[in-house]
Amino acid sequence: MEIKVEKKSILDIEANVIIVNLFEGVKSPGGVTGIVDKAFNNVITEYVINKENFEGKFADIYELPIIEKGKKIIVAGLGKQQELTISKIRDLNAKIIRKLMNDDNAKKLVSILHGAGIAGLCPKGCAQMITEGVISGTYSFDKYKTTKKENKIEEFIICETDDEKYERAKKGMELGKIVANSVNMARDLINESSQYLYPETLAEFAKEHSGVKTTVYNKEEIKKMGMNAFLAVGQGSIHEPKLIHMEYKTDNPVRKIAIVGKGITFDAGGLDLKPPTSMLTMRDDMSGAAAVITTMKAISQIRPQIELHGIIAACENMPSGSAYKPGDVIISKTGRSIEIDNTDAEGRVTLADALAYAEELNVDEIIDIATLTGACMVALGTVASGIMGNNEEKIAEFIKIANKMGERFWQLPMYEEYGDTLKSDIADTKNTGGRMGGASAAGIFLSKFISKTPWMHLDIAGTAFLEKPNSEGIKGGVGIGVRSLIKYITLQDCDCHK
């Protein structure tokens, strides 16, 4: 299906269907939704909002055939102006794609540019969402299955005439594509089965479609590096830990960021086995490094004036006469030693050596991504991913800019006390403690292996494999974190985010 964006008229261009849009409570449609009612003798006025009675509520859709023109009206719902964000213009074309994409009368099909009228949210914004939608809708994970989900759609045109307008709107069109698939090329990564994703498959994938540098380090590597507690945790299984190092460079970069990401391909808990239920979908636990990794991908495309560093520390949890032990002291890269009291808490006891690997590259600051704790899915559930850190300052601007981008983040503590838990007889700290408020006490953990740069943890267990689609329609791998990464990363500046 191709995506584009053209300076032309909605009535001038062929299509099979007219996508226009209703602010809530609207009864005269105006701007383009306007004109395209009076091209069609009025019919969304009379018939879809007068007696159908259509009231635009958000994400609301109704299809309209006009039979003598031979074209399909879809009119979809804003919701309220006041309430309508640049996320919301995402999920409501991922719902209106998913709606028309086995339609065989609905090959080509042209859109209004949602948000950039009366709304007056960002062209490149509109268009960049709108694109995302698009191409978001019509994911699916088929590759096992003999039948294919089929899309009938082979061309999607966003319209603007606008000279301004126009301009703008491709640049957020080509972006949204840009994204977009670097979130879909992440959720095949925590979709794939992990019999055919370990550690040496992942990091051959992260070489071959990352489109920057990757540097894969060998298990005699790691050692000499001193990464024992890395090298513990992947000690179990049969295949061999993998330390992959990313790096995307420009000349005179303006800051220098290393974003590290959880690596469990897959997670069985180690000794300290899981339940068959909980074990199920543990091949999402390296969902925090399928987004290093397209993230990685998608700054190589849009190319801004940085430094960036992708690590993962990628091995399997698995149980065997090899496996660590509940009990085993670990002298982890840092020299900190680390009592296992549970060796299903082993994410942690991975990025504890890679955030000391990280901190060894002199960035500005370190961002960890991981689906990290039961815990923070207990107190968040699947609508928001947990953060902590050691700047506040970076904090809110990450959770600003994630709320904008779609993706909820909420600030959790990281209170001395919660570190009480964590203290040991035999080493300077455990790698798990209690029950209670065991996301902040993983917080807590991962700090003591920071020594001074700005660090951020992202906890996504809640969020990056759902059993109930969402919004957009994506049920599994969500590929959490890919875009408030890329945003946060490059810093685009743009309006349109409120």
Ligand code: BES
Contents of the next structure:
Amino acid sequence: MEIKVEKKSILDIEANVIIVNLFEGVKSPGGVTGIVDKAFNNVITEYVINKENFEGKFADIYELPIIEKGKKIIVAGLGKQQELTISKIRDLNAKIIRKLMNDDNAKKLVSILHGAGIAGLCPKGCAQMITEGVISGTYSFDKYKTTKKENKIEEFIICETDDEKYERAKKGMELGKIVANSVNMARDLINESSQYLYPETLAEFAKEHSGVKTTVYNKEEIKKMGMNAFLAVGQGSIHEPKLIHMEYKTDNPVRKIAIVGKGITFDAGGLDLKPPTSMLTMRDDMSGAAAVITTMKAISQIRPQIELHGIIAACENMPSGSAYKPGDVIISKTGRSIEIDNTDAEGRVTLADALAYAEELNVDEIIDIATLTGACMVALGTVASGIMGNNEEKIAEFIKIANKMGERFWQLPMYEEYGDTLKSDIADTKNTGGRMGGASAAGIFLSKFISKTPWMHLDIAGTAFLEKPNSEGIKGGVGIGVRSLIKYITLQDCDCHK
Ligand code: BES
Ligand code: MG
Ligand code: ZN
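Can I have the other form now, the form predicted together with the named molecule, not the form predicted alone?
Everything in the complex follows now, all chains and molecules, and the chain you saw is the first one.
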């Protein structure tokens, strides 16, 4: 499927489907929808609005049967004008595309640039979101099914006649492709079975697909770096741990960032084995790593003038004769000792060393992204991810940017008292202490392994993997965080993005 922006009137393109829109309550359409209405004998006013009572509620879609041989019109509801945001445009387009992708008569689609008319949203943002919605909406993970979901659409064309809007829309469309392909790639990684995706294959994937210089360290090398906490978590598995370091560099970078992804390719819980229902989806415990690899990929294509490091301490948390045990004391990379209280609180143990490694790179800020705590999922459900850190301004900025991208983050507290449960009689800290306030306690634990660098921690335990489809129709791996990270890292924002 090819997505393009063309500087033509929507009526001048030979297409099977014409996609227009209506705001809620509009009785006589204006703009491009009005032009299409007139060209087809007022069919939208007289039939869709007056006879069928289409109200233009957000994401309501009216499919007008063949109006001419091989041609149909889709009227998409945009809802209330003042409530339209660019990320809603993405959801809407995901829905439209899912409706049409199996339609034998929908090979070539032509669409209005939703949102850039009277709603006055940024044409670049609107085109980006249409593109993202179209690519994201066609996503399915069916590599192991004998019958695959087909996408019969060959071309999707966004029309804009205004010179300036056209130029901006083209840029937005290009960016939308990069972002959406990264998100889909993250989904593929998350959905992949841990039977095939383990530290070694994850590292190979990063080498092949991150688009940047990738160095992979093996067990002996990790040992030499003193990353004993990371190694302890992986020691119960038949798969060797791998430390993955991806680097994107430019001359005179304006800032240096490290992103660190939790990369537990399967979390059985270790000797503190998970019950079956909790273990079922634990191939998703590398969703942070997936976000990091695919963000690197996007950055390698956008090429901002920054330095970006992607770090993943990849291993598998398994019970076995060689597994780490409750009561073990491990000397982490920073020299700080950790008493293992629960082997299922493994993510923070691997991150302790991964964060310490990141801090040695002398970056201006570190962001970790991790499916870290069930407690975060209990607190925020599947609706929002948790965010914590040691720099309030950066947290506020991240939340704002993420919201624009349609990803919700909610700050959780890091009051000192949450650390009380982590006190150990025999080591500097325990890895966990109890169920209450678990997301915050995990945040406090991580903070002990950062000495000075501004740092943010994203807990995506509840949002990384969905049992029920979200507003984009996505089930399973979501690719959460990718859109926000790309936007935050590149800061190529438009003020007009709502
Ligand atoms: N990977 C899990 C967290 C998780 C839970 C992710 C549900 C996605 C969905 C993490 O390693 C874990 O097991 N955490 C424990 C910590 C506890 C033992 C303190 C948890 O949250 O139950
Ligand atoms: Mg665990
Ligand atoms: Zn885990």
